[in-house]
Every structure is written in C-alpha cells, then in structure tokens.
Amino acid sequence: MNIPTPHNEAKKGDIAKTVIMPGDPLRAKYIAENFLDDVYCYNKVRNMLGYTGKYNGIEISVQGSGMGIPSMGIYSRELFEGYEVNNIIRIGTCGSLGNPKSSKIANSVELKDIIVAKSVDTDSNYLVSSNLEGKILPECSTTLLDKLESIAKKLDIKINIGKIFTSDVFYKDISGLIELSKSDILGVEMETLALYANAKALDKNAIALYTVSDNIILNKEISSNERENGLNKMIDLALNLAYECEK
C-alpha cells in the first residue's frame, strides 16, 4: 500500500504505533486539544481528522473512524497496513438492551456504564466479503484486555467485559433488538467487527470501549452533560492504556 494511503495524507512517521479511534472526528479533535501536548494534525482528508501528540511524555495518535463497518474497515486497515500501527483502541458509545423480559446479562449494564468488547456478534457480511469467514474469530487482543483490566482496577473504574453486537443497520427493528436482549449481548454498535477482523487478519492488536449512551428498547438516553462526563472517564481509560502500550 502506498503512503500516503487513499484516505490519509499523513507521511510515514507522523502516526504513533498506538492510535485511539473515536467514531466522530470532532471527538478526536476534542481529545487532542484537551488531553495531549505538542499536538499536530496529520490528516484532514474527508474531514476524518487525525492528530499526534504526547500524553505524559509518550507519543500517541487519535483519529476518527467514521460511522459503520465500511468506514472503520477502511481507516483501521490503512492505519495497520499503511502506517504500521500496532494497536488501535476504539472508543465510542453503544446502546444497551436491558428490559424487564430480557436476560440477566442484558440487564447487567446501566446508562453511563462502560463496556469492553471481548468478542463480537454481527448481522454483517464483512467477514464473508473479506474472505475471513471461518478463518478468524473477531475478538479483542488479550494483551490489551489484560492491561486495561489492570488500569481500570487502579483507577477504580468499573468495566463490563463481554460480547457486543455490531450491526449494519442503525434503525433496527425493535423485534430484532428484543430477541438480542435474550442472548449474551451487552450492547449494540456499528464498527467493532471490522476493527477486530482487520486486527486479527493482520496480526495486530485492537480493543473497543463504549459508554452506554442509551437503552434502545426502553427508549432512554443520558443527557448531553452526562454523555460528556461519561466519555471523559472512558477517554481516561483509553489514554492510560495507550500510555502503557507505548512506554
């Protein structure tokens, strides 16, 4: 793959070996401007902003992935393959599935809780289309998970570790969500399958964290202020994990 890649104007060496990836590029900008020192913007192509800076003296990068499996599939692959990134830490929001008739697992997470995706279920054909069906298991890096658990314990931040559902459809039929709530799914989002698949296929490391922003079945959501505070807690976890990867 040529450098720069088709969707990233960074030069070789501009991007750190560990990248934090929110879906929203403006969230990447927020993290860069509020948590990193000596920051520079390495990508503005399609407004998918990417920054490199220092956290406690250690160089890390933060870049948006966009929404959905196809977008995450493009940006994570180009980072892994084109820029020799070793670790991608996805941060985002997800919907929970708890309801009075669902399983204990679905009811175990509340609004504002943090979920970590150990594995992924999906309704997407991404694995088939990428010729990865039956060849890889879309799971997080055990190395990153072990580090994250240790950091969460040190910071006294509760994390819920389990299976996430990556959907191709945002406006999913409620009956399908109710069926999912009866399984071992902790939450629903739209990007992680592609990230984990690319990481496994390319022998790289990836992990995904989410703040529960809404309960899709019960039509509940956190306020904008709660969302910001909750995301900051998740960002703190991700930054400390990136630091541990790079120090």
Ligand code: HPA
Given for the second form:
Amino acid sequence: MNIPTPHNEAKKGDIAKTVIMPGDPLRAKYIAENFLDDVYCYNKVRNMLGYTGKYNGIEISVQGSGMGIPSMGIYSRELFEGYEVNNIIRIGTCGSLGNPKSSKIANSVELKDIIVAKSVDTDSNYLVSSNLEGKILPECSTTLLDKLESIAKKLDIKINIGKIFTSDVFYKDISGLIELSKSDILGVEMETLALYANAKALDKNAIALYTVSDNIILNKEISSNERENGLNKMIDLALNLAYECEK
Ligand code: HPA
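Alternate state requested, the form predicted together with the ligand (shown: the form predicted on its own):
To see the whole picture, the full complex is given below, headed by that same chain.
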C-alpha cells in the first residue's frame, strides 16, 4: 500500500509503531494535548485527527478510528499496511448487558468498569467480505494482553477480560440484546472486530479496552463527569501499554 493513503496524509516516519485509537478524533486531540509532549498533528483528512508525540520520552501516536466496523477497518488497515504500524490499542466505550447483581458472567460488569476484549462475537459480515471467515480468529494479541495485565496490576486498576460483541447496529432491537445478555458477552461496541481481523490477517498486534458507559438493558448511563474520570483510567492503561511496546 502506497503512502500517503487515501484517508491519511501522514508522510513516511510521521507515525509511531504503536498507535492508540479512540473512536472520537477529538479524544485523540485531547490525549495528544494533555498527555504527550512535542506533539505533531499528522492527519486532518476528513478531520480524522492523528498525532505523534512523546510519552515519558518515547514516541507514540494517537488517532481517531471513527465509528463502526467500516471506519475502523479502513484506518487500521492503512496504519498497519501503509505506515508499518505494529501495535494498535483501541480505547472506547461499550454498553453492558443487564443486571450487575446477577451471578451470570455477562452481567457482572458495572458502569465505569474497564473491559478488555480477548475475543469478539459479531453480527457483521466483515470476515466473510474480507475472505477471512474460518481463516483467522478475531482475538487480541496475547503479547499485548500479558503486558496490559501486568500494567493494570502495577497501577492497581481492575480489568475484566473476556468476550465482547461488535455490532453493526447501534439502535438494536431489544429482543436481540436480551438474547445477547444470556451469553458470556461482557460488552457491546462497534469497531473491534475490524481491528482484530486486520491485525490477524496482517500478522500485527491489536488490543481493545473500554469503559462501560451504559447498561443497555437497564437503560442507565454514566454522567459526563464520570465519563471523563473513568476514561482517564483507561487512557492511563493505554499510554503505559504503548510505552511498554515502544521502549
Ligand atoms: N452499543 C454499541 N456501541 C456502544 C454502546 C452500545 O450500547 N455503548 C457504547 N458503545
């Protein structure tokens, strides 16, 4: 793949080998401006902002992925294949599925908890359309997971590791969600399948972590204040993981 790519105007060497990807490009800007030094904005195409800067003296990048599988599919592929990125760490929010007091695994997470996606279920056709169905398993990198677990322990941040569901539909029918709530799915979001599939297909590393922003079944969500503080813990985990990957 030639660079610049159709959706990224970065030049060779502009992007670090490890990229943190929030869905929201303005969150990429927030992370770059508040947590990185010597920041440089390498992409403004379609406002999908991307920055490279230093975290504790080590160069890392942070770039928006946009919402949904197609958008994550495009940006992660261009980073891996065009810009020779080795590691992508997705950070985002997800919905949980049910009564946190229930003994079922699927319902054991609460608002503001942090989830790490070890594997992914989906209602999307992305694997079939990419000719990857049956050829790869959409799972996170075990190397990144091992590193993240030890960072979480060191920072004393609880992480819930398990299966998530990447949905093609945000405004899902409630009966489908109730069915999902009976499974071992910890959270529902809309991007990780594409990231894990691209990483596996190209022999790269990816991991996704989320803050639970809403309980889809109980119709509850965290306040904007809680969103900020909760997300900062997840950002801290991602920055430390990126640092460990690059140092
Ligand atoms: N559904 C899909 N994606 C999400 C949700 C949700 O309820 N919450 C945060 N991201």
